[in-house]
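Listed next as structure tokens is one chain, alone, in the form predicted on its own.
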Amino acid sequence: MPTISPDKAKPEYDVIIVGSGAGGGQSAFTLTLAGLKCLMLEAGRSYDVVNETPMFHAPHQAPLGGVGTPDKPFGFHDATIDGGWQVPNEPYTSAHKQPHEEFQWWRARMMGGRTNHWGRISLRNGPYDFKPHSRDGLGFDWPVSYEDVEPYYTKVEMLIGVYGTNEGLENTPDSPPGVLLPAPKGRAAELLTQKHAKKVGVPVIPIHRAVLTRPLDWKTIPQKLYPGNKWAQGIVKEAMSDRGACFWATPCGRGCNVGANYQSTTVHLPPALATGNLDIIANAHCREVTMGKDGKATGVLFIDKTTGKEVEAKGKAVILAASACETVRILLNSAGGKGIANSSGLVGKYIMDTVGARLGGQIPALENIPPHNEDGAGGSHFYAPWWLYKEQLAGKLDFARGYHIEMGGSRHMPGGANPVSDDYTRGLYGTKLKEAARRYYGSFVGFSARGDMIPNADCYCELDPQVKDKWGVPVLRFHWKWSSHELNQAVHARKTFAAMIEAMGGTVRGDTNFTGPNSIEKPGSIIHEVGGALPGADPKKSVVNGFNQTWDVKNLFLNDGAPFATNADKNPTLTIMALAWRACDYIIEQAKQGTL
């Protein structure tokens, strides 16, 4: 990915964009195609997705067969470089009192950020998700509605390519006809789950995922995205035609050097660079937003990691898209540590993660299945959207918000780990071991909940008064407390999974202690942390308005997960991109009016 050194940067840009992931990438795409000059700062190194992606490496070519290690938690071949739960020289602290409330902060330090690693699950928030307080009296409503965001969901889906089906289910929005790509068929375990989950009332349908199951329609989509703008159409057309359809070669988490899945580095940044309106500086660790006497942002200060020197970049507007908590860190460290955009006192407050819970089982019906082709997109092809909205609204459940179910099973490439649990082969040798491996390989299933978290005042981050990073910048300290809604939701999920496994004729495996603290995953572990810059209609009770624009600093925008009022069960990346595109259209309009 082409980058420049700090000394090659222009004296001033129209917009400084901090972060190159989903929000930063979408911002660069939208603004540069509108003719605005942009500088993007990425805290990690550059990344060549074509030459660095281990598309065809086998497990035996990796240390330990490619299994996860502390510095590569998702396996040796995972695309993440210089990132993870711990980043060298960039610590954070936690003030938790209970083990299940220890916040874990996963960060990416590479061009494209988390988009190189994420699961590509692309679910739209539904109408209820934007107005949850109006529905159940808890949390906050967003200052925008589903109808406000819907056109941008459609544009993002057309641009990045999302497969799936329209099912017409409650609060699970359909896309307009012709937008979604064909969904792949279910694998054996998914089809068996779909058949038997009906017995316990759980609907199982094709998931929506940002993977190309066929080439994008580059002949017509650019015209729909940029009607009447031949220049923009040409750039988008070329970028789309460069992407190939998935041929099921490798897990998506490795990255994709044919551009079949969505990564910022293959979808957003190439066309943005092709406009000639984007410069990118890598290894730029943002310290703070600089301010003018008129109360407007003038740019940012960052540390050039290659030299350790502090550098100032100037812009008429600033977009922070560094990831939700990183953006909070920058805001709180600005103005000499006094913070900016914080007259409400809400910067860093109400952070959320997706509620996680899981359970697995062994299914005799999946034993001794003849070898067959189970290639497909990385991750599951099917999922179960939340199905108990009416029962929940009627007060029949002891938690207020729902979850969706992701599933795994069948005969995936085993990697370096034993694909058959040791307790099924312990003590066996020779022919008996081979027979047991053939019998049980592919007979295990796993289910994971991804649930809505209601924001609460006990979940927040602040500057640690003692700890600083390598460059002397104060780090974040996290506080967390789950409410009974999240704990009860996790218990409900695991009991539902047990019922599904038993309906399939299987046996539940692992820990069956179904208490809340034992059922819920640690905060941050799902890597869906959002919030910290509450959006709203009242400047005294929120940080940003409905266009991600901070109330206090009119030319400062937050285009990542920070301005989330709630964290629906739907994975947040598609919504981050839709809101970023909408915010950038607003910035473009402001620039035309000369009010940026």
Contents of the next structure:
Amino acid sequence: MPTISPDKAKPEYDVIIVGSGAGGGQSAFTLTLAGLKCLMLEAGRSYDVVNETPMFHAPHQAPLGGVGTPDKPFGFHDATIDGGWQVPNEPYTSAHKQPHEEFQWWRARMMGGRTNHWGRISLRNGPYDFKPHSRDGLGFDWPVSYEDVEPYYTKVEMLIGVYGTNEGLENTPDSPPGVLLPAPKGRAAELLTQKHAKKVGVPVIPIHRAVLTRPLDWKTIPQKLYPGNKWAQGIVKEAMSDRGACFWATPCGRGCNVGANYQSTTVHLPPALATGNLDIIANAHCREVTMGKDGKATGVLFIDKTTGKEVEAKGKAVILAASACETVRILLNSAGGKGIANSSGLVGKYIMDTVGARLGGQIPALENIPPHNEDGAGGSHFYAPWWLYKEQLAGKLDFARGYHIEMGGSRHMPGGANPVSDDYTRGLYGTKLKEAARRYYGSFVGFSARGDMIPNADCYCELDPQVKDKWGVPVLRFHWKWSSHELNQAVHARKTFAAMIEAMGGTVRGDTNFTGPNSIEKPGSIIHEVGGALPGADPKKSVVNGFNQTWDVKNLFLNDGAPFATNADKNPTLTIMALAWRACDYIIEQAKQGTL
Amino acid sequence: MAKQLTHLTIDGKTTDPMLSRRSAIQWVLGAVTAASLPGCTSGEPTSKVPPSQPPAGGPPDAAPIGQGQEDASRLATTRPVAGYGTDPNLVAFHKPGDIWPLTLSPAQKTAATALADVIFPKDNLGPAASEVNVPAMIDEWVSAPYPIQQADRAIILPGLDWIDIEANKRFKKPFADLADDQKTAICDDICDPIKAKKEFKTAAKFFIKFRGVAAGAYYATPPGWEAIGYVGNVALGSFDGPPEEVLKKLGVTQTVV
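Same protein, different condition: the form predicted on its own was shown, now please give the form predicted together with its partner chain.
Full assembly next; the chain just shown is listed first.
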């Protein structure tokens, strides 16, 4: 990815964008194609997807067979660089009192951020998800409705390419005809789950993921995205036709050097750079937003990690897309540590993760299946959207909101970790062990809940009064407390999974003590942390308006997960991109009117 | 060629082949209980939960190597062993010993090779463990500076010493030199952690730990893939889902057209 050194930066840009992931990438794409001059700052190093992605490497070619370590939590071949729940030189602290309330903060310090390794699950928030308070009296409504965001969901889906089907299910929006790419065929375990989950009322349908199951229609999509703008169409067309379709091998978490899945580095940044309107500086650790006497942002102050020197970048507007909590940290560290955009006192408040809970089982019907290729699209093909809206409305559940179910269990590439459970091969060695390994391989299934978390006042982050990072910038301290809604939801999920496993004729494995603290994954472990800059209609009770624009600083926008009013069970990335595109259209309009 | 280290610090205690030999002798006397085995996670979904979760507040320091050793001359030539770091070369083909030194003694390596081949022999399902580099991968595993691997090291090294002591006790030869039925006689006593007699309980914990590490290594290789029935990692023009015979066996139909 071409970058410039700080001394090559222009004296002033139209917009400074902090962060190069989903929100920053989308912002750069939208703004540069509208002719705005942008400078992007990325805290990590640059990254070359084509030459750094280990596409067909086998696990034995990695240290320790590729298993996860503290240096590479998702395994050696995972795309993440300088990332994880711990990042060198950048500590954070936690004020938790219970182990299940210890917030863990995942970061990736690399060009494209965590879009390089994410699961590519791309679900739209539904109408209920934007107005949850109106529906159940809990949490907050967004200042925008589904109808406001829908056109942007469609545009993002057309741009990045999302496979899936339209099923017409409640609060699980369909896309307009022709937008989604064909869903991949079901795998053995997925089809078996689909068949038997029906018995316990769980609908299993094709999932939506940002993977090209066929080449993007580069002949017509650019015209739909940029009607009448030949220049923009040409750039988008060029970028789209450069992307290859999935060839049904290698896990998406490694990244994709043919561009068959969405990552900012292959989808958003190349066309943005091709406009000639984007400069990118890597290794730029943003410290604060600089402010003018008129109460508007003048740019940002960052540390060039290659020299350790502080550098100022100037812009007519600033977009923070550094990831929800990092954006909060920059806001709180601005104005000499007094903080900006915080007249409501809500910066850092109401942070959320996704509720996670899981359970695995062994299914005799899946033993000794004739070997066949199940690599597929490098991730899930099926999932179950939340299905108990009516029961919930009738007061039959002991929690509000819902979860969707993700499933694993295919005959995926083994390596590093023992692929066969000790309890199914106890006492065996020699040919008997190898036969048992073959018999049980692919017979294990696992289900994971990804559930809505209702924002609460006990989940927040603030500047730690003592701890600073390597560059002297104060770090975040996290506070967390689950409500009974999340804990009960996790228990409900695991009981449902047990019922599904039993319906499949299988045996539940592992801990079946279904208490809340025992069932819920640690906060931050699902890596869907959002919130910290509540959006709303009232400047006294929110940080940003419906265009991600801070109430207090008119030319400051937050285009990542920070301005989330709720964290629906839908994975947040697609919504981050849709809202960022919408905010950028608003910025473009302001720029045209000269009011930026 | 990486320099061989013979000392590693584990949980604040220094071990070396001699120390592990002493531990092995203590096993025979039943005086030491090994660390409990972590749970198995096969078949779990692709959940975003790390295999080990370091505490918040800063990266865990790599365990210091060779501290407080008497052999200063060797210390002068050893370097602190770190992991591969957070930005390793992902596209290089890495071999055991490339990043951190291998540390099994020659006798331990010989015993590990022999035991790995008893557990994964050459047969109609595929090659023996030693034919696909499993012994070196085991050496890499127990030599790694990460917490999980260091905990495994504390079980596996004394176990490898024990198995030679046991072989000598029963048959007057090291394990690798035993006849097949002699190897089997020892393995049968330690292969089942529940059924193993009291005096073999600790050795049984070693066996299942060693077997797990060997299995992870064996099935990380293309011949291992063939042995277990994994088919893939090849580019395809289309993904057609399970073949008809699989759908029939499961009693399902393909629902995505």
